[in-house]
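There is one chain below, alone, in structure tokens, taken in the form predicted alone.
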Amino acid sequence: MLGLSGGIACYKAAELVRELIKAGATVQVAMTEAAEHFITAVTLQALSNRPVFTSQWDARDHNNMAHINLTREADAILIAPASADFIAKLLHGRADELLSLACLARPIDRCALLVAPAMNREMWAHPATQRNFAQLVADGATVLGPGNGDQACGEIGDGRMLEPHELRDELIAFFQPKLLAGKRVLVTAGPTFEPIDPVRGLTNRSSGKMGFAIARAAAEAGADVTLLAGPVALATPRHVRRVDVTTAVEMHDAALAAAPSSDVFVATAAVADWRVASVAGSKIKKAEGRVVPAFELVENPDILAAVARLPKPPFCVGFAAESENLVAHAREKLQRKQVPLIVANLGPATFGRDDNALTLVDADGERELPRAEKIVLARQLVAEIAARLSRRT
């Protein structure tokens, strides 16, 4: 169920709409009166393809009470947006219209409650609605954000309603499993880049996509996360911290600094083997009759087995993006590292893509995870890690 308060942000709930129902779910709206100044119930109603409940007198059920009937069918509520006073009437338990009638007789147990701040940023600070949404949370609602930035009255800070994607993914979010709860989870994610000179470099061809969906399942299972990106264009999964880094060397030793700490390590990036040994100051110019350059490359440490030789390691997972002989390269990798758990996956046939298959080897042996969306392969695996982590224990 989408509730709707007053405010300008109200313009992002027919977007939001959208993208809860592309995501499969199945969208109730219903609005306050000052909501209805700042978008139609006829926009609303096309977008979800249900009607739109306004008032606590609508006589469309059989019985009258909408804001019984529509509450006993949600899984959740999500207000968005929650405006300042409509926040202050939840939390003293006024009801004296629909959507608020409906939070406060929604089913605790099993109807969670989301709200989604949309206000100036001096109304957000004020102590009176800090106070109240203290107390809200304290009551056992969720509250999803609030986002910075530029604001209809022309101020910029703290108060903005989360963007629509942003929201689709707490609220996704909120349903996962809390599978590693308590638990600090670090992944690499991505390729790396060795400089040749200063605008050229070794690479490959890692979209980064995997580490990064990997990253925000195990966000979303309620894990502590730190993600050590490569060079990638990606956004950063929402309650991630993310480490940006550029070279294998990098990437090394930003792991080793914080993989003391984790009880996971995800080794998801494709890092260059080789680097080159002395990098040019300037850049290599082609010129008739040079000879063509030759490069000495040195190996890159190895992060994975730097990591699994620590006094106390974290729990290791290591990828094998092969070309070829997948099973194989892939055990024998498990047994050089000393890992676990290796998750394996044809390379050039993902490397872009925004799906995958993947096979996890170990010393049991090979199970396949059919190709799908990487970021149901992440929570499949995300899943499996949190299984053999509590056979640990």
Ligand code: CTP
Contents of the next structure:
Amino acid sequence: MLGLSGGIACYKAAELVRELIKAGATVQVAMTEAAEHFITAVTLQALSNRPVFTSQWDARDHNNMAHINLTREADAILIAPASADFIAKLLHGRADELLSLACLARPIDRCALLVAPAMNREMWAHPATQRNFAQLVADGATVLGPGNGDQACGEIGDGRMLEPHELRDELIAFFQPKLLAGKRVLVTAGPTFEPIDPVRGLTNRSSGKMGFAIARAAAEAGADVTLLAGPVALATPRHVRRVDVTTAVEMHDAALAAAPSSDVFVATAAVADWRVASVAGSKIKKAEGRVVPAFELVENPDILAAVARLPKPPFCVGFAAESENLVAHAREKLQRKQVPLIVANLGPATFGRDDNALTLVDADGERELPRAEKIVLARQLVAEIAARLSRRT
Ligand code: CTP
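The form predicted in complex with the ligand is what I need now, so please give it after the form predicted alone.
What follows is the whole complex; the chain from before opens it.
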């Protein structure tokens, strides 16, 4: 159930309904009278494909009890936007119109309440609002955001409603089992870029999508996640600490600094195996008659093997992107890098795609994770890692 209270961020609710429906949800909209000043029920009905409820006196339901019926099928109520006034009402248990009535009448044990504040920065920072939100959280609600930035009033600060895609991702994350709560997870992702001169370099076709999906899935599962990202153009998953690096040596140094305090290390990065021995200080020119340049390459450090060699290593998971003989190569890497789990996939076929198929290879055997979206596979892998962690302790 999506509840709108009054605020200019109501304009984002239309997009939010679409995002939620695209992600597979059924969305029942209810809105306050104040919200109707900012967006019409017609718009939200058209997008949600369900009648929108605006009044406690709406007689359409057979028993005339929309305030009860609305939440009986709902898995959660998301109030977006949640105005300062509406929050003040909620925490006092006031119920003088449909939306606050429905919140109060919801089955508290199986219908979560999530609120996405949207208000001017001074209103958000006011001790009354802060007190109200703290009490709401103590009563079991989950607060999403607010974001920070330009506000409709022209001021800049905390209080913006999160963007529709952020609210969608927050809601999806809310429903994931917290299998890695309290765990620290370190992930490497993407290619590395090894410079030749100031404009050229050696790299590879890794998109980073699998690693970003794993970072997201681990954060959804409640872990504290650090993502060491090579040069990729992907958005940082919510609640993930991202550190951008360029070269294999930079990624190695960052990984070894973070690994000792991590419980899990997942190495998805396609680390360049070699770098140019001496990087030219200025662009190498192609002047006529000049010989084609030759480069001496030196081997990059193996990050995964180095982390696995630490005195108290985190639980290490390696990836093997192969073009053939998947399991044999994965098994060889399991041995050579001395890690408990290698995830094998066909490299060239998966680069840049949103789906993949994985084979988990460990000392006991193999397990297939059939083709699915990378985020789905990432959640399965996170569950697998959590199960192995709990067997270890
Ligand atoms: N890896 C790493 N550091 C490197 C090379 C690889 O951490 N310098 C990690 C990758 O992130 C991956 C695993 O090791 O988790 C296997 O990477 P891959 O490139 O398939 O293996 P290599 O050891 O480089 O072997 P090859 O390229 O010969 O297949």
